[in-house]
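Shown here is one chain on its own, the form predicted on its own, set out as structure tokens.
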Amino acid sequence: MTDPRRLPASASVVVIGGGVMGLSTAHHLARAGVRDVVLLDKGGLGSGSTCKAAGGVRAQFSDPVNIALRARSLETFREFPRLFGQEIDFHEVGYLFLLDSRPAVTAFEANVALQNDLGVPSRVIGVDEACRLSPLVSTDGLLAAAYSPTDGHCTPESVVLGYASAARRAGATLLPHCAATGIDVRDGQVVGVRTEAGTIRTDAVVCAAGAWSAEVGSWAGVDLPVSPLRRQVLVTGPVPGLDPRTPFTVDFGTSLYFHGEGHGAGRGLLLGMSDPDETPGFALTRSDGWLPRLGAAIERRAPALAEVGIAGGWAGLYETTPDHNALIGRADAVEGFLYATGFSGHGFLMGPAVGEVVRDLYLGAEPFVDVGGLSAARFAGVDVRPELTIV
């Protein structure tokens, strides 16, 4: 817990949430000259969902706003060591979506056409090329695949460290292990954030609290329809002969995914899969209930992995919304309440760009992409467009 004597009495902006989204936002605000930016997290920086992510970064999505945000973030990940002086182990090995149904092929053909229009070099490829790219894949039932060579994966913990260091250098105050406990609103205006160490006077707060955002929004009377959902990740032992160029491979029909993890002779795979029986909640214990389904998917799509031992794993939380799209914007009824949350398992790869967007929303500038359609108010109407590439 933060010593009350160290708690700033006031701040221009208080960011709630110390994952990649909050840290990127704090960095961009401070770098833009906003004074007295304070970030709070009830745990260590990145200890929520960010450092439990699989680390994938891609621009292959079905919505133009999502594509633009991800493509912008990819630019930052590629340049991260130069921009922030922090290596993030970025592997530009591409993303490969394996498709085993005609509707999926049709949908991804349309996605690729849109992505190409927006400058993403994705393409639909045949089964033979997909297997050359990802040799562990079995062709059973495959019809085609979608591939973009500029996607890849990196290390979330290193990204957190890079943004935290940069935010501090720019003048932001980061307070891990200092939980926010409430937001004070007077006459429709944010006037303070309560913490376990005392109250910070402020007229602006950014909710970047991930799976915990619904509660944070409720403190200010703002409805943020975000539900936590457990997702589990496993890491294998060494995989003999594993090609280090193996792309982040996703079996779209089952949601099984894997990518290389580690280096040299000890290189294995990080893998996971969604569990349709999972119910919303904050459980972070590992569950074996999904393992038979995972085993069946592996036997069908990557049978060689059935003989590889499991070295470890963990569980993290997706921050899901009803349409699997993010919530980014300003609250209509509460002045000074901004939010960037609900990324439905894909927040890590959007963090760099969304930090820029929230900065601009705070400053009253026009963001590089129109995020009006991601307002939480959309759920009061009928203009809801589900993201189609969520796995």
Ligand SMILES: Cc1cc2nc3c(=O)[nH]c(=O)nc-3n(C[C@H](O)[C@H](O)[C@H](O)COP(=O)(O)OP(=O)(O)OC[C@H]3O[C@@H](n4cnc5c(N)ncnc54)[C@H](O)[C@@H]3O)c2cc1C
Given for the second form:
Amino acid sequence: MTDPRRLPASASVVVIGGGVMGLSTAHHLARAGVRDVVLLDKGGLGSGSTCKAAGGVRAQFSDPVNIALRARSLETFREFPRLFGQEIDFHEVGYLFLLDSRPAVTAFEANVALQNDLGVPSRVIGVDEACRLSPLVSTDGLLAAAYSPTDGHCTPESVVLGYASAARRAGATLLPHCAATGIDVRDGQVVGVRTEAGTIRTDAVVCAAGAWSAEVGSWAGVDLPVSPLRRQVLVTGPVPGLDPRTPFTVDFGTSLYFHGEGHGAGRGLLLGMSDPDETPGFALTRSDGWLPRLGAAIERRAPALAEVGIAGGWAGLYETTPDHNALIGRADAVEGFLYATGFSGHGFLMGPAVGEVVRDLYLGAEPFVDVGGLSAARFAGVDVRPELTIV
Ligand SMILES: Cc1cc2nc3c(=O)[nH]c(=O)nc-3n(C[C@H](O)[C@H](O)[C@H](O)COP(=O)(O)OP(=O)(O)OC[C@H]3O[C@@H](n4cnc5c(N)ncnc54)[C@H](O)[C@@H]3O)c2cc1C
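Please supply the coordinates for the form predicted together with the named molecule, as a counterpart to the form predicted on its own shown previously.
In what comes next, the whole complex appears, and the chain from above leads the way.
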């Protein structure tokens, strides 16, 4: 726990959550000249979902706002070492969605057209080309694939380190192992954030608490419909002959995905799959229930992997919203309460752009993309636009 004597008495803004969203936001606020930015995390920086992520970064989505946020973030990931002096092991190997049903092909054709209009160089390709790009793939039942060469994957821990160092250099105070325990609101205005080490006076708070955001919102009477859902990943032992250019490959029909992990002769794969039997909750124990379904998907789509040993794995939490779109905005009823959460399993890749957007919302400036449709208020009415995604 933070020594109460080290806790700032006041702050311009308190960011709750030290994952990629909170850190990117704190960095952008401090870089913009906002003084006394304080960030709290109940654990270590990145210890929530961020450092559990598979590290996939892509602009292949089905909604224009999501595409714009992701494309902007990709630019930052590509330039990260130059901008932040931090290597993040960005592999620009592309993302490959394998499609085995006519409706999926039709939907991806429409998505690709939209992505191309927005400058994303994705394309629908034939099965032969897909298998050339990702040689472990079996063609069984495949009709086509969607591929974007500028997507890829990188290392979440390094991104956390890069943003944390940059935020500190810009003057932000980062307090890991200091849990927020409440938010004080007076006459509809945020006036303070309570922590386990004391209270910080502030008139602005950013909820970037990932899977824990519903509770943080409730302290201020703001409804943030985010629920935690466990996801598991496995890391294999070395895969002999693995092509280092293997894209982040997703079997859209089953949600099985894999990408290269590690270096040199020890290079293996990180792989995962959704579990439709998973129910909301904060449990992080690893379970075996999903393994038979995973095994069946591997047998069908990448049979060579059935022979590869498993070296380890972990479980993390998706922070899901009812329509699988993020919640980004300012609360209507509580002045000074901002939120960036509910990324529904795709937040790592949105962190860079969302930090810029939250900075602008705080400063009252126009963000580079209109995020009005991502307001939490949308669940109070109509107009839900589900994102077409499974991974
Ligand atoms: C297995 C797995 C694979 C994934 N793969 C990908 C991927 O390939 N690409 C991708 O884009 N995304 C992926 N994701 C999703 C991604 O990890 C999340 O969307 C993203 O990390 C969310 O970032 P965040 O900063 O909003 O949340 P988090 O990283 O969870 O940060 C929230 C922080 O808030 C802190 N907190 C909570 N309550 C309090 C409190 N009361 N006081 C202080 N601090 C508090 C937590 O400790 C936590 O560190 C994956 C997730 C999982 C689980």
